[in-house]
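The chain below stands alone and is given as structure tokens, in the form predicted on its own.
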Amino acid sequence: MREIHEKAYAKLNLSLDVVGKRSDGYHDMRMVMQTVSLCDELRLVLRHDGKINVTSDVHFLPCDERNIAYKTAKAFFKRIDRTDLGVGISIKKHIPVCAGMGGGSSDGAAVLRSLNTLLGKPLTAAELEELGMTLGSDIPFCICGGTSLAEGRGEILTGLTPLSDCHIVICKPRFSVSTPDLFKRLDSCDLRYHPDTPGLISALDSQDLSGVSRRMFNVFEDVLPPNMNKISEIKSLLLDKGALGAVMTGTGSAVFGIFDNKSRAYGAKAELQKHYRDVYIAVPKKKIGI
């Protein structure tokens, strides 16, 4: 029996900008993405009966063809012309669902990495990213992770200087945010502000953690519905407890703050846990080798 254990690391948006709408209905994005240590745990067992079986410890997640891990496994076998093969995939979830942290995408990316390893690496990292793009916009980044500028729909990746050592406190409120609704709200208004992406990249190059934190910005925060004021409250609490900066990731609803002091980070986590269930501490992760 050939099996592999793989970690699927969460992603955070240090910045998120929407720079235009495309003719195919998607949007052109410009984002600085960061992999962090919070991760799901996957176990994959190769099968020789052509069947794909997915199980998860989260009862409400679909485990059939709707699951991104199932989709990526099926696409991988088709890509290498080995539809005679199958796989059993067990997922232990730690990344909160519908949080803007790429939980599903990171699981899909982990499946691609794992199957590629199990079968002797028939695909390069670039080929895995190309395949991943057909399945989800965040998957190409999640294949190798690290710190990157992501453009286009997310598939045009430029590696950046890694984020300096720090502690990252992440909090997801009990509600989720509809991604299609946020894009509709964004399309119906003129954005007042955009991230200083060049300045953020320069701060990364200088290993200026404070400079990075000050420049973190997500355009979707300007179009959040009024009933989602908890996001602003979480940001304020993080800043009050010593975060160098705080921002919503993706289309939410998770918010994170960057700390250069471990004790202050744990103090912020303890304070947030008085009000919220899903609170985590993570550290930056460097690029994953393929």
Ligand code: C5P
Second form
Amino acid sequence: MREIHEKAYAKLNLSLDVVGKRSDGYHDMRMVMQTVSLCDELRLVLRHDGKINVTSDVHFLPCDERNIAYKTAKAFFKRIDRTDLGVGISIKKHIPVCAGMGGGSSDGAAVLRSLNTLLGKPLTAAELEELGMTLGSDIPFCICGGTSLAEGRGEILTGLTPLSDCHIVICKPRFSVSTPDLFKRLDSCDLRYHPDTPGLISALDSQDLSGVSRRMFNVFEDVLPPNMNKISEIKSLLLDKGALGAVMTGTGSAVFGIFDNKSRAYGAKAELQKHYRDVYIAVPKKKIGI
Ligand code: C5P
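Since the structure above is the form predicted on its own, I would like to see how the form predicted together with the ligand looks, so please show that one next.
Time for the whole complex; same chain goes first.
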């Protein structure tokens, strides 16, 4: 096989807690992560000249060594000691950029899965996750996805009961939030509230969608810069339109709401589209087999 088409699914944080600061400058996290159907589309063609070439339909994304797909491909060939190989990667972006939805991490994870398949699976899923960790904290989760508790920097993964069927309305306002800045803001204050992670996990276990939605919480919402009140406006609109719960994902700026009723979800989408360009409907995705 020389060519492969692969989907890179977005992730959402059903909960996000920061539980400590580490000596390496990173933070210890406790997050319930969920893969959703919104995805980028990748096409990879193996080359035998040691060259890596990335193209994308989004003009502002760098396609050189700064691109995560480029970096993961380079790291993969080095890891398997095949720097004689190269790859052409074209990316059709659908996941909004700088949204807290793991768009870049998911592309990186899709490159690792695809190259591993193209080359006859030289690495196990655990080895791919270990390699992914050296390239970005969310990549290990994005390798197999599904519903998981992610701890440590994001690499200690425990599979959870999959989220029940639902419709998820996602809205990405035009501004974005800098991830390192938000971590700095968090370091300079005492967090007042934390998510009830065990309660959320129990609600997943009992397939209690309202229980899950009620417990969705992201500590970063408490340390957002003051000019970001659009986040709470979007949450209020989602709740007014019938969401069982609404929360910001990752370090934002995308916000999502969970609906148990399809027509209410489409109603909320239509309402949000009056004010925002980037509004999506997605459904939960199960774990990807490697
Ligand atoms: O690993 P990644 O490149 O995704 O992280 C981006 C930035 O987010 C890091 O440079 C760091 O400032 C912050 N971060 C953190 N603790 C984590 C994950 C990310 O402080 N567990």
